[in-house]
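Coming up is one lone chain in structure tokens, specifically the form predicted alone.
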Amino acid sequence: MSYILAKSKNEDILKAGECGGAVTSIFKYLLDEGIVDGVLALSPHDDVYDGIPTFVTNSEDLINTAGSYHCAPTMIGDLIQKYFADKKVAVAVKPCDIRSIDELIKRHKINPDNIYTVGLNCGGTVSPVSGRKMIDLFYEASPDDVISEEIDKGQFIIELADGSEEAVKIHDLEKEGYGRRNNCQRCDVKIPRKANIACGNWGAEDGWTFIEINDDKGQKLIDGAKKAGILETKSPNEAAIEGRAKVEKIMIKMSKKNQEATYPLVNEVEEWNRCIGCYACRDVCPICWCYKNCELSKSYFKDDIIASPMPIAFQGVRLSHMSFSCVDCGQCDDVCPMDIPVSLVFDKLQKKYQNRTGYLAGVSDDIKPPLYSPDKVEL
């Protein structure tokens, strides 16, 4: 592990992107020079608040995907096991994004030699129609005229068209009910270890990319991208080093007290109880990768033609999978009907596993989960 600061020399690039545009650079390296058949990232579709997946092919679109986009839902496994798994791919991960792929590489559903990995640091997102409701409330500003935000320093910034930039408490704003996603309020892992590098603002200075090198493969991209003059590096000094350090410990230290707060209040039962059985949480999960062919919605019984299990014991059998590999994304809160808090039920058993075996999962790497084999094959 080693840490750099990084920004671009393409100036469309550098103006566009955050904090430098280093990201960006890396990705147009990777296109340019064939290492890679396309970019995995996030590009606006209508306006901030909807960040979509985009798979970018030709580098000179690459100026589209640039910034951040803390709206946009958490679905980058999913996509590369189901979409892309014969492609070399490179993609930007959060954090529960890298968890994701590192627990589908472990089931072999992911092959890690197709894939370049850039995290980016993340205090965590907004849903997108709250996300407009809380600036038309607690900001002097129209939702509409944000171009781009930022969580920063325990604070959630938004820039709008006029240049100017308008800033409030997160804490302020999850008080009363907006702010970041739940599971984001309890998530523990800021930085993407896991990828090949992690990237952000959190001790960069103005207008550079703090970088941690994480492995030898991204070590390689950031010299492929110095070497093709897209790049430009330099070392940060120890007060840089000590600062990244600082907010990640503070957002980690907040991170256990909504733990603390939420845990015991969830009881599994009663909200299992409004389970209707849609499997909307199990279809949208990037680690069910088997739910095409899921015993939970078959019938056996030729009597009965809605055989397939009752909603409690569909909830009972996913967290018997769940408990140790669920990478806590919150996208089966977002698509629950019913507004159980799915993923709070399986966090919570996530830390009671980890608490006992050590094994976090998308994280851990001397702890095995359970039942894995390095030799196992579909059949």
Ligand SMILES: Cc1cc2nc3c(=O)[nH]c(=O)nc-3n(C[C@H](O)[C@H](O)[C@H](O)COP(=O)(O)OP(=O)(O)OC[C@H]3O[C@@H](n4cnc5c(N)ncnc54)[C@H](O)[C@@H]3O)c2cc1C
Second form
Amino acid sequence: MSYILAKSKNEDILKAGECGGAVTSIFKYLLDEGIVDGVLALSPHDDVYDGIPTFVTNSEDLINTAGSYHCAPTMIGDLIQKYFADKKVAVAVKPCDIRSIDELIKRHKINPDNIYTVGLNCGGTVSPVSGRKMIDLFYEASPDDVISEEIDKGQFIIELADGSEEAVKIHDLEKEGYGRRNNCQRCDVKIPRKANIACGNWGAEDGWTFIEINDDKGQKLIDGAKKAGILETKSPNEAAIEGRAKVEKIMIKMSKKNQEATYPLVNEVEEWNRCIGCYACRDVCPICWCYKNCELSKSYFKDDIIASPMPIAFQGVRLSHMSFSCVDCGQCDDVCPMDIPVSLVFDKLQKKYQNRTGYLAGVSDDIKPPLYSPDKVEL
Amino acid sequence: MFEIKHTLCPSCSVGCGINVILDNDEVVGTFPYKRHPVNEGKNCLNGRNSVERFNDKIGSDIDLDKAIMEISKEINDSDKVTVLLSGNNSLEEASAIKSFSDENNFNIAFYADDLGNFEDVASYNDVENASNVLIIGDILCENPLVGRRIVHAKQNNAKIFSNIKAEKSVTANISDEVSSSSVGEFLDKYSNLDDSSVIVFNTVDSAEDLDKIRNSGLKVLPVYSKPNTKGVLSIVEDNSKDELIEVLNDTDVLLVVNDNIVDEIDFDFKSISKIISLSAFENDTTKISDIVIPIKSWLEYDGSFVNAMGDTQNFSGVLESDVSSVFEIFEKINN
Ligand SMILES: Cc1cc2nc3c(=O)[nH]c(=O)nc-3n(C[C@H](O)[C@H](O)[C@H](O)COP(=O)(O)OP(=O)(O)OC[C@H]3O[C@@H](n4cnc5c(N)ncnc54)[C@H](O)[C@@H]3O)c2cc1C
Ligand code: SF4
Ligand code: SF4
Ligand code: SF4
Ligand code: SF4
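And the form predicted together with the named molecule, for comparison with the form predicted alone?
The complete assembly is shown below, putting the previous chain first.
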């Protein structure tokens, strides 16, 4: 593992990039050299609150994907598994994305040789509609005038077209039920170390991206992009490295505190009571890869669920099949029409499992997922 | 090429946004549309399935010119032609169908779930901020993304009273009081609620219930089963089930535009000599139709739907298609 600061040598990318445009430049290198068939990143559709996964095959289009979209809580693991299994792709991944990819690799659903994973450190994402409401309520500016947002030094910062900025403390926003999604407030994996490289603004100088190189493939990405003349690098100083480590530690501590505060509060029976059995949580879950072959699609379960609104059978099957691998990505909460805090229930159980076995989903280096390690199944 | 594109859900009148995943111009799945203000990325099973079943479209391998000739002959030969509008028609389609029908002096019929037309309706925010919510029908299961607003109302300390005929339901699970009485009795029981109370309903027992709801002085939200019923109500008046049956009894040629009326009313359709369906998907009505013309589905054209709370929302086609649109078919018939 080593650290570098990196910056794009392409002016347009440098300008459009969130920090040093390193991520976009590495993607450009991979596409231009024909190393990958395409790049899976985000681009804003209607506005900055509408970041949508986009597959780019022409490096000129990469410019539309540069920048960080904090109001785009997307998930990419299942997309790769379902639609890109036979392609070589480079992909931008938050910690929850790479954790789901890691779990899918362990299940032989993604071939690690086919993907290049460029990690983004992540302090959290905000749901777009509630994010707009939050800006409307807590900021002078209108949500329509925001051209980019940023989470830094404990603040949610918005930038307007005229270059001005407004900031409000995340803590104050979250106290009022706004700010980062609930699962993000609990998420304790902030640097995606299972990705080939992990990029971020922590420890970075202005106009540079701080990169932690996690493996040989990551080193090759950096070396290749430099050789292609699109990336320049330098070493960060010790103070920056230490500062970054310190912020990571503080963030993790905050998340643990949120875990302790929220795990005991959830009343599963009351929450499941309004479950309409719509399967949205299962269908979106990157770990529930069996999808159409799911045990729950078998007729004996189907009839049961429709006949009775008590979804214990359904949620029980899912909990027992995959909760030990839950990566707390919050997709299930996001899609639940009944606003059931599904991830809280699943994540709570995974943490319980972690406490007993040491296995942290999508992070621990176990070769096989717990389902195939009978010694670890017992709780 | 992999692409994710925005559209609207066509499976009920709530007006949820939904993203379609396309792989090499084929619909392969859905993706949460989290930026959409109505549903924030949440869709019920019906909604997601409506996109998934896109691939079951009616094939376009018919001799269109021949079919159009046949239709022209049928409708010219009869003076008892009825055109059935549908809440599945976009605003633009509904206007075109109405003009076509008027120009040719055909009867026009339109069924709006027997829920009537309410000029002023409650918004979804009104539901969330209501002091009391009166629910008629299993809204949580049948229109989940309005059901969600009722859940929010409950979390905001509203009292929830529901009238549901089914023995068990999720709507009942979240209600403070549940009744299975007639809708009329139910409304009488709660006739003294304050004026920030809202009635949300997707069914009634009779037209008298609608009068009661109208006279309640409360905000009301009828939730129709089709995406643009509210919009079509601004173009034509609706018929109750009984009125519709009367019209059908006096019909020789029935032209159904993108609807499945057979599943909605109890009527002996064999009494109609010719049924012509314009439809994107196969359904029980196309199955009994004498002529079926495939048309573009909502994923293949641009248009607008008015949702239950009265907001007009535009949608854009996500796919190119050679299949004719409703407009093209009517133009051809007219020529
Ligand atoms: C939601 C979010 C939170 C972050 N929080 C932190 C933090 O707390 N600390 C820290 O050190 N760094 C954080 N980062 C990383 C940082 O903002 C930069 O993305 C990183 O430094 C790379 O900068 P760059 O200029 O090299 O990237 P760019 O060249 O601008 O490329 C960024 C890439 O990320 C993709 N992307 C943007 N938004 C998302 C998203 N929501 N999900 C998936 N991919 C996305 C873009 O499509 C693009 O490919 C966060 C990033 C995101 C997206
Ligand atoms: S779950 Fe973690 S990695 Fe994923 S968006 Fe939230 S904070 Fe970021
Ligand atoms: S259960 Fe929910 S939070 Fe856990 S991995 Fe699945 S979608 Fe993500
Ligand atoms: S998404 Fe929500 S309502 Fe639907 S099955 Fe899952 S928990 Fe139940
Ligand atoms: S509630 Fe209605 S509009 Fe929303 S997803 Fe379900 S069927 Fe579609």
